[in-house]
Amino acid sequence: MAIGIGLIGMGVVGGGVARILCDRERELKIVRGLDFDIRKIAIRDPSKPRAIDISSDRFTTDPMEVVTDPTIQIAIEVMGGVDAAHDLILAALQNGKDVVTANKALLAERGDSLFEAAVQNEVGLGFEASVCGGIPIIQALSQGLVANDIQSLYGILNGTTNYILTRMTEAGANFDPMLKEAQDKGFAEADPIMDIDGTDAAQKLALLCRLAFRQRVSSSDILKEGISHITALDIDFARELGYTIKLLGIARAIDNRIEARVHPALVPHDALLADIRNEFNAVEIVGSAVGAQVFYGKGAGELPTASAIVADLVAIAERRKVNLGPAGAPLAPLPKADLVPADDIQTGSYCRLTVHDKPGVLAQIAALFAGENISIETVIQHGRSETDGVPLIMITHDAPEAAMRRAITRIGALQAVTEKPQIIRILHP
């Protein structure tokens, strides 16, 4: 019997979800006895070319045909969007369909409601293609790993920065213009903000700690930093310090807490995210049985999107088909976490300091990270100018983000700084 799906959205992904399911359907009817039939699918634009050659009578321009409809048994969100997506997902929830989606903003920002909806009509959400595109890190975390207590996960959740990051250390160039050498290339939308300024990765996190530790984390109260305050400068010192910068989120459990944030930070060159280059995403997750479990692949894109959509459809099918019910432990009621506060956190940081080469200035600002109780590691100076500004490079060890604060804001406001002290985190796994 086949089952009937529906799309809602076909735009990029939605015309790769088709693909797959066109391209595949033999191996899918006979490898596991699936048979998907493409009901209905909700586009704005019916004049709109499209690549997958599918009959104009299954397209409508109102969704809500979708989700009411009683030959679909699955829809598919990929319409993208906030508000208006949460009541289609919801209406299907309640209409007894299961969904799947890739809308990592809407389950961040309102998924409470949805995960309660999928539990109170027993059916499945699935939200694989949400992080980190195909790289299968949500069954990882709701089925392969239910074994272990997660102690802590960590990587680069966004493609876009990590391009960005990528190329400004090949090409020693500054942010702007690998920003729009990405935009050119497709790896960054035309209005980037919400990939540069961290947005998408803590959105991501937020997801996984979700997952990871069996408690509500908003993006908004998760640390947030983006890169576009990263210079050609700070990429040559970090190199010569040993390290490579990039983009991360990272969340552990520490005393019955979560620690989660997202910033750049200095990775050392023999780390493994120090390798991760270009659009591609990778997570490390530190599970009690298991230790260190690496997760590597693209992390946008239409088919690697496409493919973890398929992958949820597939696992959702196949559970209905033989009356399982929803696959993985419900994501709703969950409590909501107890989080350390910004303040609390605890980093080594590299400061870039531009100042004038006078006696006395480093001792001076030995003195006021010394006064919060922030111990010096590494100073690293090039150049030596008593008029013009040079570049003061510090490494400290760990301190609270509050002290660092102190600190460096006293530092700023010193007569021989000459520019905004640069602060990057540095990561200790």
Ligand SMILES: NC(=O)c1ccc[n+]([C@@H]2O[C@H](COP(=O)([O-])OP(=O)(O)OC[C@H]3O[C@@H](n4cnc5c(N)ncnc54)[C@H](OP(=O)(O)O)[C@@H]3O)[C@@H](O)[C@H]2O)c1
Given for the second form:
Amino acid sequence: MAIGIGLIGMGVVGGGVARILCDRERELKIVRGLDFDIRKIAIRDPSKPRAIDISSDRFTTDPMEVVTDPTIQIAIEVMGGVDAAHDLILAALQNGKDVVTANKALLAERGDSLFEAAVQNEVGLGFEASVCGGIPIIQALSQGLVANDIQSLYGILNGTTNYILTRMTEAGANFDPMLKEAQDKGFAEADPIMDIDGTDAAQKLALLCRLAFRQRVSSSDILKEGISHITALDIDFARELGYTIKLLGIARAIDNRIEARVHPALVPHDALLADIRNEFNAVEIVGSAVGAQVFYGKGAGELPTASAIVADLVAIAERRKVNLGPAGAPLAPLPKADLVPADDIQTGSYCRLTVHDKPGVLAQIAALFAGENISIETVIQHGRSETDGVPLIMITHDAPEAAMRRAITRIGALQAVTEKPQIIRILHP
Ligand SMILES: NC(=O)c1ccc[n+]([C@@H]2O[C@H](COP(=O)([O-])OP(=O)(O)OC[C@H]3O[C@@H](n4cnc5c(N)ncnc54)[C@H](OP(=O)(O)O)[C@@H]3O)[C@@H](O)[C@H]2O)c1
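Moving on from the form predicted on its own, kindly provide the form predicted together with this ligand as a structure.
Below: every chain and molecule of the assembly, starting with the one above.
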């Protein structure tokens, strides 16, 4: 018997899902014994041309029709947004439908009630597509790595910022022109703020923490910093020191607490993550039994994202066929994570100061670092001028965030320091 599918949204991702279900119809029927029938599609504008040819009587502008239709067993939410999508998914789950969604913003901000509703109604809530597009990272964490305690997770979780940083590195360019290039090529949205300020990566990291550590982490509690302050000069100095600058999402289990942070970081050239270029994503996970594993691929786009949705769809349908409940351990209720406070997070730092090169200046700066118990590993200075500012790069050993902030505020106030200091954290493998 055919399984009734309802699509809420048929834009980039929804169009890709419809296309894959059409193109792979025969394969799904013969190899998997699954017959999917798209019975209703909610869209906003009925006059828009659609990616595939589907009879017009399946379209509706009222998404509630999808979640209340008794002939639909699985609803796919690919509409986006938070509140309206939340209410639709909740209604679908309460009506006994399994749901698949690509909506990380919704799950990170209001996921708790949906995960709870899925458990209460004994239905599935698939969200593979919400993190890293086509990379099966959710499946890996919830199934493939189930024999492990996850010790750490380091990821390039946002394709837009990785594209911009890669182009800045390769073209020797500053942030603004490379953001414009990313927008022209379709790798950044017209309003890219959620990508470039780290929000998108923090939302994905919050979801990964839920699976990796089975604790609730709110994306708003994650230490977060974006990439718009990174300059071509920083990228050049980082290269000279043996590093590439990447926006990383990092989560680590430390004793009984979790450290979670999203920020640009100097990544050693020989680390795998340093080689992830352009719009690609990658996640390195260290498990107690398997050691380190790296997942790499396209984190967004029509077909990669749709591929993840269809994977969820098939997993849910196969369990339905044999009357097995939803797959995996329930994701609610979970305890709230005990996060390492941002002030206590320890990292080494790259500090770029712009200084008048006068006798005694270096000693003053070193003394302010020493006052916070921060030791200096490397110093680089190119050029000399007592009247114009010259860059002075200092690499520090690990120190707590709060101590580093205090030291930098005092250093920035020195008369010999002519510009706001630039600080980028360092990834020590
Ligand atoms: N694009 C990606 O690469 C990607 C990757 C990972 C995750 N995602 C997530 O996937 C979701 C969808 O993204 P997308 O890029 O496919 O978005 P999109 O191209 O803008 O498509 C949104 C679809 O939802 C429909 N829609 C919006 N509001 C509606 C409403 N009130 N009632 C009925 N239909 C409505 C739109 O209808 P019209 O077509 O009539 O405008 C459109 O078909 C988002 O949550 C996004 O974060 C996207």
